[in-house]
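First, one chain by itself: the form predicted on its own, in structure tokens.
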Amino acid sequence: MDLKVFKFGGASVKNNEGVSNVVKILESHKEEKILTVVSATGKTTNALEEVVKSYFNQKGDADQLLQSIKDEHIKIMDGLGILNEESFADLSDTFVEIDWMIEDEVQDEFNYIYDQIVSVGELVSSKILYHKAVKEGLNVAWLDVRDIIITDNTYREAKVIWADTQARMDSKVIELLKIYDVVITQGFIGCSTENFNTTLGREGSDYSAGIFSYCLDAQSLSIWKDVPGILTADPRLFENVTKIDRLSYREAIEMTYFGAKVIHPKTIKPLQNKNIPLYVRPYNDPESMGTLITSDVDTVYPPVIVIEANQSLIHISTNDFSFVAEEHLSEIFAKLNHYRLKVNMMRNTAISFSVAVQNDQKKIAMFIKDLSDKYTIVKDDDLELITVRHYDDATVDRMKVGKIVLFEETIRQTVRMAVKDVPVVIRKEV
């Protein structure tokens, strides 16, 4: 079966105009079989996170926060002309399990509660897209991804159980695609073997699309974004950025590892394993093919700049001034793993070990507390991590202007720097 997988992010379905545009894109491919993976609308995931925090901390306003989210989705449905008794009941049924949960006292751990509540965002957005597609006459089915993608119960970072997932793809999804031209489902979420909602990590909808592409032997995967394709830098931070027309899987994996946000890091490997082309395309210019990611491309890449803000640099040394040896590093890495602190850069000397991580204050505080009996720990906050891939000296020098470089390393074609803004000193008039 010739199948294409499309993934639409939250920005593409943030309002009724966006949803209508997605349906038009699907209509333009009505001669093909399309499996569509959709994210939560706009900032819905962030709003649902506030519901989680309110409920878990018993602030008393979780129901009001949830009602605001419901109202936003009802507004989108009304703007699309699909608000009727059937669609309203569908929306209400999707929220009902959260309604029941937040009425009870907190009995479960935070990560479990998070996955049960936050997963509703994708369920609702996909149902809105489905009802609009039906109204426009598409031969379309709605699919609950929780019946397909099976995971372990590592809440918020669930790991896919591939054998079970493949079996369900074969028995359920392929049969749907024999009947329907378009199948609409959700990204980011799955289901544990115990039948509880799980999530695949923030921005995990790209990964979901990669899972479907791999298991269904898709002809291609297109990720529709609000950018022309993969760019040499973030256009919100830099002028004169350019689009890269073609990338190899290897280069794309390197870029995502170093922090580029265009594609989820887990997405590319399943595609590479089956040589499935990946397109990053602009939803506001559907005729454009954007950037193509495929097997090794014989090309010379321009310098690519990735900025990760809100970084912390943690310096660790032993209290007894002994060398930082293998047993110390083993303990430190075990704690980093335990608190899910992703190491972006690291360096060890004879008497110290330093790591740059995302500045998650709560996790870092627990990490430091756990090690403080044996180690002296100093932390620098408010840092940026700058990565220049395929660097040249002129680009690196420009990135250092107005910065203090606390930590720098060069790896093959890549320069990485942990930097801090130079404080502005104003001379006092005498």
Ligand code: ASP
Second form
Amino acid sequence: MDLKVFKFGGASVKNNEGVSNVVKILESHKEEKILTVVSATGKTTNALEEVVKSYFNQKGDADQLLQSIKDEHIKIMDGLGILNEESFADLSDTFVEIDWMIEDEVQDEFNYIYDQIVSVGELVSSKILYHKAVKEGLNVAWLDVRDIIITDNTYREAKVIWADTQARMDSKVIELLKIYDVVITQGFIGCSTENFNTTLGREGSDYSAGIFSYCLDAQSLSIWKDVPGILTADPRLFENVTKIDRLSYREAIEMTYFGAKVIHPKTIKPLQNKNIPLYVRPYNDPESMGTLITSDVDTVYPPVIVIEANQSLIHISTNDFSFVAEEHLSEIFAKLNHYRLKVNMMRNTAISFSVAVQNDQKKIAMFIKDLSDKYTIVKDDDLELITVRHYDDATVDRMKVGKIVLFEETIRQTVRMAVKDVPVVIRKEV
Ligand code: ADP
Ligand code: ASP
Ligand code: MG
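Previous: the form predicted on its own; requested now: the form predicted together with ligand ASP:
Let us now look at the entire complex, which starts with that chain.
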């Protein structure tokens, strides 16, 4: 079956104009079969995280916070002209499980509760998109992704069980696509084998689209974003960025691995395995093909800058001055894994080992406490990791202006450094 997968992120459906635009894009592909993956609208996932925290800590305002999320969605539906008895009931039914959950006492662990609550964001955004697509006359079905993407029960970072997922794609999704031109489903969420909601990690909708593309042998995947394509740096942080027209899978994997926030790092591998082209395209200029990511790209890349802010550098040394050897490293890594601290950079000397991780104070404190009997641990906060791929000296020098470089390494075409702002002392008027 000739099929394309489209993925629309939160920014593309943040308001009624956005949802209408997505439906227009789908209409312009009327002759094709399109499996559409959608994220929660705008910043809904962040707002749902606040509901989770409020409920878990029994702050007393979880239902109010949830109500304002509902109101936002009703406003979008109203703006789209799709607010009626049926669509309202559909929306209310979707929220009802959470309504029940937050009325009850807290009985379960945080990560489980998180996934049960936060997953509603994608369920409701996909329903809104579906109702609008129906109104515009598209031959469209709404698909509950929890019937398709099966995962283990690592809540908040669930791992896909590929064989089960593939079997459901082959039976259910293929059958739907025989009947409907467009199938709308949710990114980010899945279902455990025990039938509970799971999530694939923040920003995981791109990955969901990669999973669908892989399992359905899609012709291509288009990820529609608020940028013209993949740029030489994040336009929120840098001026004068330029679009890269073609990238290899390998280059895209490296960029996202180093922290480029434009695509979820897990998205590329399933596509690469089946050689499925990936387009990163602007939703506000649907004629443009954006950036094309494929296998063999014969090009000279410009310097590409990736920034990971808010990092902590943890220095670990043995209390008895023994060398930090393999057994220590495996113990340290087991703990990093246990506390789900993702290592963004590491380095070792004879008696110490340093790792840069995202500054999550709670997790880091538990990690340090756990190792403090055997090791002396100090940490530096408020660091940035700067990666320059295909570097030239001028770009690297520009990155260092106003910064203290704590360490720097060069591996082939890539320079990586951990930096801190130079503290600025201002002379007093006397
Ligand atoms: P969505 O969730 O709507 O799919 P994201 O906000 O996750 O989209 O990703 C798009 C954002 O990624 C852009 O607005 C941009 O600020 C950021 N970004 C970071 N690095 C890059 C890059 N190299 N090229 C393009 N965009 C980038
Ligand atoms: N809605 C989820 C998030 O904001 C998943 C995604 O948008 O990719 O993290
Ligand atoms: Mg996103």
